[in-house]
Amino acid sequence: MDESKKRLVQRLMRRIPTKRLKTTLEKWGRLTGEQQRAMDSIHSKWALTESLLAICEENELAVKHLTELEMIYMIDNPDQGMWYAFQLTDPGDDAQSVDLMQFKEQFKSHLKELVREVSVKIKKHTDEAIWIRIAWGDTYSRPDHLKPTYVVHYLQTPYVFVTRLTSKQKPMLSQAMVLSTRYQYFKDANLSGRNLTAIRDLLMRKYQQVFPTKYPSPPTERKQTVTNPHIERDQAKPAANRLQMACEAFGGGVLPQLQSAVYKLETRFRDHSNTTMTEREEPFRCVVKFSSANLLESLKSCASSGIASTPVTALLSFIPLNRKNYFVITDKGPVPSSQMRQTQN
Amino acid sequence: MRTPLNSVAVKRRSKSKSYRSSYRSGIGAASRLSFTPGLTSRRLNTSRKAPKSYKIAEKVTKEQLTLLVKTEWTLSYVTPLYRFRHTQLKSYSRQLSLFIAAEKQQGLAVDVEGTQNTFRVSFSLVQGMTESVDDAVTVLIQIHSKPLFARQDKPLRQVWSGWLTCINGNPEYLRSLPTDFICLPLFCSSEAGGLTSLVKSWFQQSFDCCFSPLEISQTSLQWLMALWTNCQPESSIRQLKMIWTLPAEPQLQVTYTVNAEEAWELWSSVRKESTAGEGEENSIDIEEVMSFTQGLKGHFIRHFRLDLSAGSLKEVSTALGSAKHSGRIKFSNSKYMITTLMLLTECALLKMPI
């Protein structure tokens, strides 16, 4: 077996956790019943890898079959690695009428025109998402299957989500997307995170948003702490108000799992107790990064507990409102995406 | 043993004096330490000298400096060492090697690589770091791993290092110690695992002392922020980075990074008029440090309406070094190491139980 195929198998086996291997291999469907049973009985990762290598020889599987396996695993387990959101803007007249077949053909052909050596695999997933796997090569080398880029596009929407992409690869992907979807521009949406589902839900507003109505009552506390009835009574209304405003800013129910938000501040110094600094003309340059296991939940909890003043400040509510998590803020307000430098992080 | 609360001023009244005497009599004659002045009544200095670039490179050897900078050290404080002699280092090296070997034989796992290695320990003095005449000379301990079939010319791999130091320790306290005691209150170790525990055990056995983890308090972290920023004109800090954690559900971490120039300007704006004469060193007061932090928090609140005071400062870092609340320090630049060590020595001495 040649070296590159072997490395691909090894990389796949490192990536796919043992407990997911069985279902992924079954979905792949390229193993005979006997081979599948043999794999199921092995438990050590190293032995599994050796076994898979042998099966690939036996069944004469090619690289394209292996990349199929990788793609199946990725589609079923999208919430890992880093995903970056992009948005297509300025649709042409026929943007809405692009159908799946058209898109597939056009994307492949445009990309192949731009990058001589490239391997493209397109697969439609059940929920209207088109998954694209791109292995990039160049004039001197064959496509590198060890560093593929995954692209997910929801047809009929302008949203595209991408995993790793170098600055050289970006313009080519951009061009291919734009030509095959009939939009004018492919722009950075300034939203990134580890969970594809989370950033997709946020961007496409697929989570429970709360509109300003009376909220029934604060959810019951899990811990039963000893409370003072007087304090409870006095605090009931302010607590309910804070919770209402927190939900209005961030949403109710389960919130999409964002990990971080970055604000690049280029505003003048604002603490009025220090006149020397507030008189300073130049901006007070600093960067603030908020991080958490679930950022929106954390911010919501800050608002409802009073750590953050309510109504929630515009800057924090920009995240769900603008569906971004990277902002450049000047005294005139946030810099719109179109004017931001495209490279960040 | 009870340790005093960090940086809390205990009022010096006759009541507390009698408390201390009765506490001491409770320990009885078994206590080897005689009466020492109430360090418990002291608090962290409210004023300290502005850090100057100590020409440390001229005083400490290059090899030793390389060992001390760019490593993240875990901090502990240690009580005075009974009958520790700076002249006995060779003997200590031997004793500690034997101790580690014995512990290994008993089955204590210290080596990740395998049981074939033996450890070579070396104690050495780091001359040139003391600030006052009362400071004991810094002692450096290194542990190298010697594989069983090592080639003679191959250099041994260092697997652990640690050092005991006292920089500008409180002279009153140091002079009050009986002659048999050496005070090296600050202990820095290259990691917090097995070998560190062994070294600590040996010290505890040999010199009747006690080790405890040393946290860096909020106040001390803020001091470091100010002291490092103060160096900006001479040595760029590149940026002032602070990490705060807020008690949200789930926990929220805020990383607030300020540009060097901006941090310096804010710091300069809160400095009071210099009262030092020509040639005298300018001193920095705690109020200036507090104003600096307030300014930073204020700018933040104006944007996010989130008060960082609701959380706690966990880490501070600049190009000169980094410090973590959990008790870790890194010196990235040897020039300002001494000032940082003075602050840390002070923190360690405040923890002394007696």
The other form holds:
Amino acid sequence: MDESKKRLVQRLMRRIPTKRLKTTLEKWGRLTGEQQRAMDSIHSKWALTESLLAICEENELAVKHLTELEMIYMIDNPDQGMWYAFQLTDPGDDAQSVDLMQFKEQFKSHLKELVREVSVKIKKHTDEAIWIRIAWGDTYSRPDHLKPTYVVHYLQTPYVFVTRLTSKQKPMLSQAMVLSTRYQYFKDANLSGRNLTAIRDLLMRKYQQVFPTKYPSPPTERKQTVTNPHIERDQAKPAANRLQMACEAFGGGVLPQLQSAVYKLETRFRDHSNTTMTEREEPFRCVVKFSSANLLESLKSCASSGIASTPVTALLSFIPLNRKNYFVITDKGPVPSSQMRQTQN
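With the form predicted together with its partner chain done, generate the form predicted on its own in the same format.
Next up is only this chain, free of partner chains and other molecules.
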């Protein structure tokens, strides 16, 4: 086995947890029953790696077979690194008629016209998502399968999700996408996160949204302490109003699990006690970042419980409303960002 295939196998084995290895290998389907049983009986990760290397050599498996294994694991476990959302704009008249076969042929063709050495593998998932694995090379080097870019696209929609894309590779991916989907532009959606499902659901609005109405009463807890009925009655209406406004701002039910929201401020400094800063012509620049395991749920909880004031400030409600979590704030208010997103492996 050559060194490149050996490094790819070793990298795959480092990434795939032992408890998920059996299922992943079974889906791969490249091992005989005897080989699979032999792998199942090994518990050491080092021994599993050596055994898989020997099997790959015995079965004469090529790099394309190993990339199949990686794609199977990535599709089943997509929360591997940071995902960035992009949006295709200005569709042509035939954009809605592009089918899977047309897209596959044209995407590969256009990308290979732009990059001499590139390896592209495309696989359709059961939820209608098209998964694309791109190993980039250049004029002087072969495709690097250790640092692939992954792209997820839903046909007949303008949404594209990308991980591990460098600034150098972005123009080539952009051109291949617009040509193969019949759109004119490929722009940053200013939405990112480690949970692919979350940013997909937010961008494509696949979660429960709440429209203005009146909740009859706030949700009751299972264990209630005995309180003064007059105080409880007086507090019920404000609590219901807070809950309503929180749900209208962020949504109801299970919310997409965003981990952060970033606000880049480029505004004039305002403080009468600090004339040095106030009189500066250049804008005051800083970055404010909100982080949480589930940011939308946390913000909704703060608003509904009274920790944060209601109605919810537009700067926070803009996250689900505009389907973004990166904003540039100027004296004119939030403006679209032309920020170039870059990921690293």
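Here the structure is a predicted model, which means the values were calculated and not measured. The term rigid core refers to the most C-alpha atoms you can superpose between the two forms while keeping them within 1.5 Å. Residue numbers count along the first chain shown, from 1.
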Inspect the rigid-core superposition and answer whether the C-alpha of residue 175 shifts by 2 angstroms or more between these two forms.
-> no
